[in-house]
Every structure is written in structure tokens, then in C-alpha cells.
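One chain follows as C-alpha cells, the form predicted on its own.
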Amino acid sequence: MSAPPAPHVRTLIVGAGFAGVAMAIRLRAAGDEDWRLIERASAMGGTWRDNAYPGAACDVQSVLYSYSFAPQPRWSRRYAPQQEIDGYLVSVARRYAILNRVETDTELRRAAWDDAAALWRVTTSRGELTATTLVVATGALADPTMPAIQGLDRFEGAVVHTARWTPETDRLVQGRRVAVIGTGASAIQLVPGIVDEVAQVDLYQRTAPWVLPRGDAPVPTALVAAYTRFPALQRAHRAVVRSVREGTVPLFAYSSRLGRVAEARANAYRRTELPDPVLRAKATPDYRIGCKRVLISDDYYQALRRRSVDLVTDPIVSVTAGAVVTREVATGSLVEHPADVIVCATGFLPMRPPIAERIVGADGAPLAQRWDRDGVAAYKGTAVPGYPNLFMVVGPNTGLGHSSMILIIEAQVGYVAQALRHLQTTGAAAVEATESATWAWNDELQRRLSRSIWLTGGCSSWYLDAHGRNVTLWPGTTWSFERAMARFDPHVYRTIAPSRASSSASATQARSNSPR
């Protein structure tokens, strides 16, 4: 007796963070209920569920960090803390009746395109299903990266990544000697967040960050009341804040004159906050501002001044059972730094997310294999040739260094929703971005990026791939991205007709022979 067919869904959404929830809400608003939303964790929330370390907060003003269709007038601070952002997302999912449809503890293990049937065959940790379209909404900050340090696996204390912080970690660091590896966005929030709770912090820095003051403060009660009573006031404030932030694209990315103004401000801030010339020299970057992510903090430099904090700039050689070992640059001597807990504030894998290993295209190749061969690229950061009816939200070259990613998410979700509607109204089985459109789009992106501070500023950052290409950031304003995503453009997609019996083999062969 043959096994019953796997259940089928029109749209499978993977990931229940801001992107996945927005996609589900958009489909529901269009009257489409034929979708499933799966989440590998035991709760929805994505990045803001996982990054629960002390001090975690948003780097853009709270007024920008909400969906345009679901404003939040009751943020407690100008820069919202992690708990409030996570709570906001859950509340929106509940309001739009999405929360009870999130299938938690359901991990995507494999999704393979069946060219003959024109659908995705999906295996999850809870069983199999098929889907007409696959929307990958796992984002760029889903999988933390651990440092490749000799002996780290033999450390006898606790080793934790900032993206895997739990209440138990809070207890582990109490009164202990903590080694924090990395001085990026997570570290400069974490160190001030734990400095009063631990005995010692050794902060290991490979490259000094550029830091500007955050200017955080509680949101006045009167302003919260005004936003609640007069939503148009908050919309106007949001528009002003967004406009000001859009000006930082040319400031940090393309104008050396304006960049030097920003550098002067950051240098003055550092001189004021770090009067000790030795410590200040350690914390001074040797590349142009904006080349790496510019960090904002009101208390990072204050934390560095504490006697219980040591900024270590000598390179890490290894980890022993109870210490981090560095090599002094001046003498070559090895130095052991005793530690009870090691915290890796070492970021994520945005350029090549592990889920790409699990998505298999029409030619039988995982997406990761294509990206390894040709470079990480997608048409409008959303669609990839050879992977019909696959749409990504927060795909390659959609990241921002200056404004709210929710703006990008909403623009992409709108574009994907139009693509799905196109499939339904035309009766097409699938659409697939063409190679020519994909490479024309990405060649132009790379041309624009080649003139930017991200490639000319004298640093190596996580924005760049192994070939030195910036495959992470969008090179313009959020307004320009919204214009690019305003309408689905079927003329640059290959349309796959419903009848597959006679054409599937030739279609696959045509793809494999397509020029770059």
C-alpha cells in the first residue's frame, strides 16, 4: 500500500521574525489563507528573541522600528530595548491573528524543487509537505558564528555566544572573570550591561570600532500620550527621523568631505570619554569611518574606563582549560588571561546563511553550491535563477547600515506578494528570475558599491565576501529600494506553464546552459 501524499500548501514561509510575520500578514490582508509559517525555535521572534543579552537594544530610533501599518506609540526609550521589540512583534502577530498559526519547533531540513511537478518538496523536523512557493524569511542574523580559536572546545568554563544568551547565562557571569571576544555592535552593548555584575571583563579587540554617542533617553510620558491620541503626530516624527537618517548614506558611504566631519565628531567624543592616552590609542580606529559598521553608545567608553575592564588588543593565540592566551605584539611573549566564562560577540553568517545548504534547485544543486561557484547574488535580493518560485526576504544586498530594516522588509514583502498574485491571476505554474536580469542587477550594484567607503575605507568587514565583494548592503537609500521594489516585473522572469510533462527536462538543460 502506497503512502498517502504529503499535504500541500500554496505558500510556505520559513522564519517567524519580522520578515515572516510581515509576509503572513500581507497574505492574510489579500484574502489568502493558503499558507503555513514555520519556525525552528520554540517561540516566534527571530533576531529579537535570540539576542537577549544584557544591554541589547535597537541601533535606530524606536519611532522607526515598527511596521508602518502597526505603529507603536508606547516605546519606553528613544532606542527600544530588546524585550520591548520582541514583545511588540508578538503583540502584532496576535493582533493580526498570526500568532496561533506559527508552527514552532519546526525546522526546515530540505526543500527541493521538483521540476516535473512544478512545486517544492519540503522536509521539516515534523514531517513532509509540498508547496507551490517557498518564502525564506530567516534573515541575515539567524546563525551565529563562533571564532576559530585553538583550544576553545577544551575550555572548562562556560562558552556562550551573545545570540544564545539565556537567564542561566546571567547567573553564570555573576561575580566571575568574563572574556568577551569581539568589539562589534553586540559587545559594546553587552560590556556596559554586565560590568556591574561581574568581577572582571577582558575585552578582546581585533579592530577598534568607530563610536558615536547614541543620545538615548526615556520617552516622555506626555509624548507617549500625544502619540497615542494623535497618531498623525507620530507618523510625522517618523518621517522626519527617516529623512535625517537617509542623509547618512552619502555622509558615510560616498562623500569623503562629509565623512571627515563625522570622523572629527567621533574623535572628539573619544577624547572626551577616554582621557587616558594609552587607552584612547587602543580604542582609535585605523580606517575610515563607515568602512565597518558605525557603532553608537553612550556608555561603552565609560565602561572601558572601569578598573575591572581590560581592553586587550594583542592577538589571541589559543584557549586553555581556564584562560585565554594572547601574544604580546611588542615582545612576542605569551600571556595567559584567566577566565571563568567566555562570551563570543562574534556576529553572524550574513553572506552565506546555512539554510542555503538546504534549498535545492531545479538542477539538483543546493543554493550554497551556486553561491560558492558564482558568488552570492539574487535578483533584487529576492529571487535566484534556477530556483523557481523561491523568494527571499532580506536576501543578498538588502542590508542597511543607517536605517530600519523593517523598511526593507515591507518593500520586499510587497514585491513578493505581487509575484504570488501574478502566479494566481495568470495561472502560471512558476516564475524564475533570469540569469541576464540577475547579473545586470548585481553588476550595477557592485559598480555603485565599488566607489563606496565600504570598499575604499581601508578595512575588512563582514559586509564583504571572500572575493572582496560587498554582498550584504544596499548601496542607496531606503526610498530608492522601495522604488525598485514597487512593482513586480514579470518580463525579467521566465514563466513556467502548468503543463510540465514534455518540457521539464529541456527547461532544466536550458538553465544549465544559460550564460552568466
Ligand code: N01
Given for the second form:
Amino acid sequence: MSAPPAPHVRTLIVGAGFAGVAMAIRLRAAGDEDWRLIERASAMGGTWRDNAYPGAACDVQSVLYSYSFAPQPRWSRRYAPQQEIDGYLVSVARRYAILNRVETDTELRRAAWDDAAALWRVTTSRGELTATTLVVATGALADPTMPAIQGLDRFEGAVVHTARWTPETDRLVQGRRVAVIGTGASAIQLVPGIVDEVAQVDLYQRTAPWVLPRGDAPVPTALVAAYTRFPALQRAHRAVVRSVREGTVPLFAYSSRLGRVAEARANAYRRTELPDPVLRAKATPDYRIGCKRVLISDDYYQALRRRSVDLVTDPIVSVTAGAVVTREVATGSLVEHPADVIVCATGFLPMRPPIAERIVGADGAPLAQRWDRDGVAAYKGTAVPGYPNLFMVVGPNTGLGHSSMILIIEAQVGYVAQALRHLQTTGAAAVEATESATWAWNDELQRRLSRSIWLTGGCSSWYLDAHGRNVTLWPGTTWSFERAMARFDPHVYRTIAPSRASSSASATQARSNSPR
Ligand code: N01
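Form predicted on its own done; form predicted in complex with the ligand now:
Now the complete complex, all chains and molecules, led by this one.
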């Protein structure tokens, strides 16, 4: 007897974080129940489930860091802690009856486009299925990156990444000597978060960050009551916060004058917080503000002042069984810094998501191979030529340094929902972004980005690829992103008709004629 055919679903959503949950809610709102939502972890929540290190919190005001359709009047602080955001996302998923549809412990292993059948053949850790459309909602912060340091694998204490922190890690660091590698957004939250619990923190800095005060505070109970009673008040507050942040993009990323004002503010803050000139010099950046993500904190510099915290700026050369070894810049001599635990606050793989290895296009090539060859690019951060009916949420050039990613997610989910509706209403088997539209879109993005602080500010950052192109950030405001995503634009897509016999051949022909 032959095996029964794999089950089919119209839309397979991969990843149950803010993006995947928003997509499922959107489909449900449109009356579409023909979807599945798979999640590789044993709980939903995405990056807000994973980043549970002490001190983890949002660096965008909570009033803005929530779905527009699900306001939350009861945030405890202006900048909500990780647990509250995770709890919020789960509560929204429950309210919209998405939670019980999340298929946890189900990892996408391979999704291959079958051109003849015009569908995705998907293998997960729990079996096979086919899908008409694939929505990849795995985000930019799913896969942590570990530093390539000689000997790190031979360290005899625990080595942990900030995005893999567990309650057990809390116990491991108690009263111990902790080496923290990295001084990005995660590290500057983690160090104040653990400093009272550990014996010693050696903080290894490769590049000093620009830090501005955060201005965090509890949300007064009267304000919570007012938001609850008059939701319009919270909407108005959200609009103001959003507008202020939007204003920083043209002025900050593209104008050196405002950058100088911000640098003066950050320099003054550092002078006040770090009176010791040696420590202050170590913590002073040598590139323009905004080139890397600007960090906000009320307690990072305070933590650096603690006697139990040592800011190490000499480069790490290796790790031994019980120490981190640096080379003194002045003398060239090696210095051993004994450690019990190493915490890598070394970020993620936003430009090289491992899932791109697993998505195989019409010509049999993994998406990662296309991106290695041509550079990371997608049409509107969403669709890629050669990968019909693949839609990404938080794809290339959709990241933000200045505002809430939830705004981006909602706009992109709206666009994808329209694409899916287009397929249903026209009866098309598939749509595929054309090469010409994709490169016109990306050439314009790169033209705008080339004069931005991210490329001209004198730093290297994970926003940039090996060719120095910023393939990570959206160059404008969230308003302009919303405008770009407002309407699905079928005329720039190639439509694949349901009858495959002739169109498969012409599809192959069309691809081989593509400009790059
Ligand atoms: O990671 P990062 P992150 N040896 O890549 C250093 C989001 N986020 O986890 O600058 C020594 O920014 C590296 O040094 P350098 C947010 O989008 C949001 O902190 O490359 N050091 C850098 O200092 C953020 O942008 C919130 O020279 C090494 C650090 O590690 C993103 O997550 C909170 C090294 C990595 O910084 C990532 O932030 C937290 C090596 N071999 C995070 N390799 C919110 O509140 C790397 N480094 C919303």
C-alpha cells in the first residue's frame, strides 16, 4: 500500500513570535482558517521568550511596543520588562484563539517549491505536509551568534549566550566571576541586571557604544486607570511617541547637525556618570552617533563605576580552561582573567538566518545560496524571485533602529494578507516577484542608504554585509514603510496559472532570462 499523501494547508506560517501571531490573527480576521502555525520551541513567544536574561527589557516605550489592535493599558513601566512583553504576546494569542493553534516543538527542516505542482513540499520535525504559501515569520533575532574565540570550547565553566539564558543560569552566576563578551543592547541591560548577584564582572568591549539616558520609570496607577477608562488617551500618547521617534530618522540618520546635538548630549551624560577619566576614555566611542544602534540606559554607566566591574578593552586572544586571555595593547603581553562563567552577549545572525539554508526554490537552490551569490535582498523585504508564494515578515531591509518593530510587522502582514487574498480571488496558483522589480526596489534602497549615518559614520556593524551594503535596516520612517506596504502590487509579480503544463516551461524560461 502506498503512503497516504501528506496533509495540505493553504498557508503555513513559520514562527510564533510577534510576526507569526500577527499573521495568524490577520488571516482569522479575514475568515481564513486554512492555515497552520508551527514553532520550533516548546512555547510561543519568539525573541521575547528567548531573551530572558536579568535586566532584559524593551528599549522602545511600551505604549508603542504593542499591536495597534490590542492596546495594553497596564504596562508597569515606561519600558516594559521582558516577562511582561512575553506575557502580553501570549495573552493576545489567547484572546484571538491563536494560542491553541500554535504547533510547538515543530521545526521546519526543509521547504522545497515544487514547480510542477505549484506548492511547497515541507518537512518538519513532526512529519511532512504541503502548503500553497509559506510565510516565514522567524524574525531577525532567532539565531544567536557565538564568537569565534580560540579555546572557547575548552572552557571548563559554563558558556551561555544571552538569548539562551534560563533560571539555571541565574543560579550558575550567583557569587561567581563572570566574563561578559560584548557591549551591545543586550550586554548593557545584562550587566546592571547581574552586578548585585555576582562576585565580579569582566566586561569585554570591542567597540564602545553610544549611550543616552533612558528615562525609565513606573507608569503611575492614575495613568493606568486613565488609559483603561479612556483608550483614546493612550492612542493619543502612542501617536505622540511615534511621531517624536519618526522625526529622528531624517534628522539623525541623514543630518550631521542633529547628530552633533545628540553626541553632545551623550558626551555630557558620560562625563556626569563616569567621572574617572581613564574609565570614561575607555567608554568613549570613536565613530559617529547612530552608526551602530544607539543604546539607552539609566544604569549601565552606574554599573561600570562599581568596583566589582572591570571594563576590559584589550582584545581577547583566547580562552583557557578557566580564564579569558587578552593582549595588552600597550605592551603586547598576555593577561589572564580568571572566570567561572562566560556570557556571550554577542548578538544574532540577522543577515544570514539559518532558515535560508532550508528554503529551496524553483531551481533547487537554497535561498541562502542565492543570497550568498547576489547579496541579501527581497522585493519589499517580503518576496524573492525564484521562490514563488514565499512571503517573509521582517525580511531584508525591514529592521529599525529608532522605533517599534511591531509597526513594521503589522504593515508587512497586511501586505502579505492582500497577496494571499489576491491568489484566492484570481485563482492564480502562485505569484513570484520579478528580478527587475526586486533589483529596482533594492537599488533605490541602497541609493538612499548610501548617504546615511549607517554607512558614513565610521563604524562596522552587523547592519552591513561583506560588501558594505546595509541589508538590514529600512532607510526611512515607519510611515513610509506603511505607505510602501499599503497595497499588494500584482503587476510587479509574475503570476503562475493553475495549469502547470505550459507555465512551468515558461517559468523556467523567464527565470533564465532574468537580468541578474
Ligand atoms: O547584539 P549586538 P545584542 N569579541 O550584535 C560584540 C535587539 N535588542 O544582543 O560592536 C568581542 O548589538 C560586539 O562588538 P562590536 C536590538 O535590535 C533589542 O546586544 O561588533 N566582542 C557587540 O558589542 C539589538 O540591536 C532590545 O565590535 C564581540 C556585541 O558583541 C539586537 O537585539 C534589547 C565579538 C554584540 O552586540 C542585538 O543586540 C536587546 C567578539 N568575537 C537587544 N563578537 C530591546 O530592548 C561580537 N562582539 C528591544
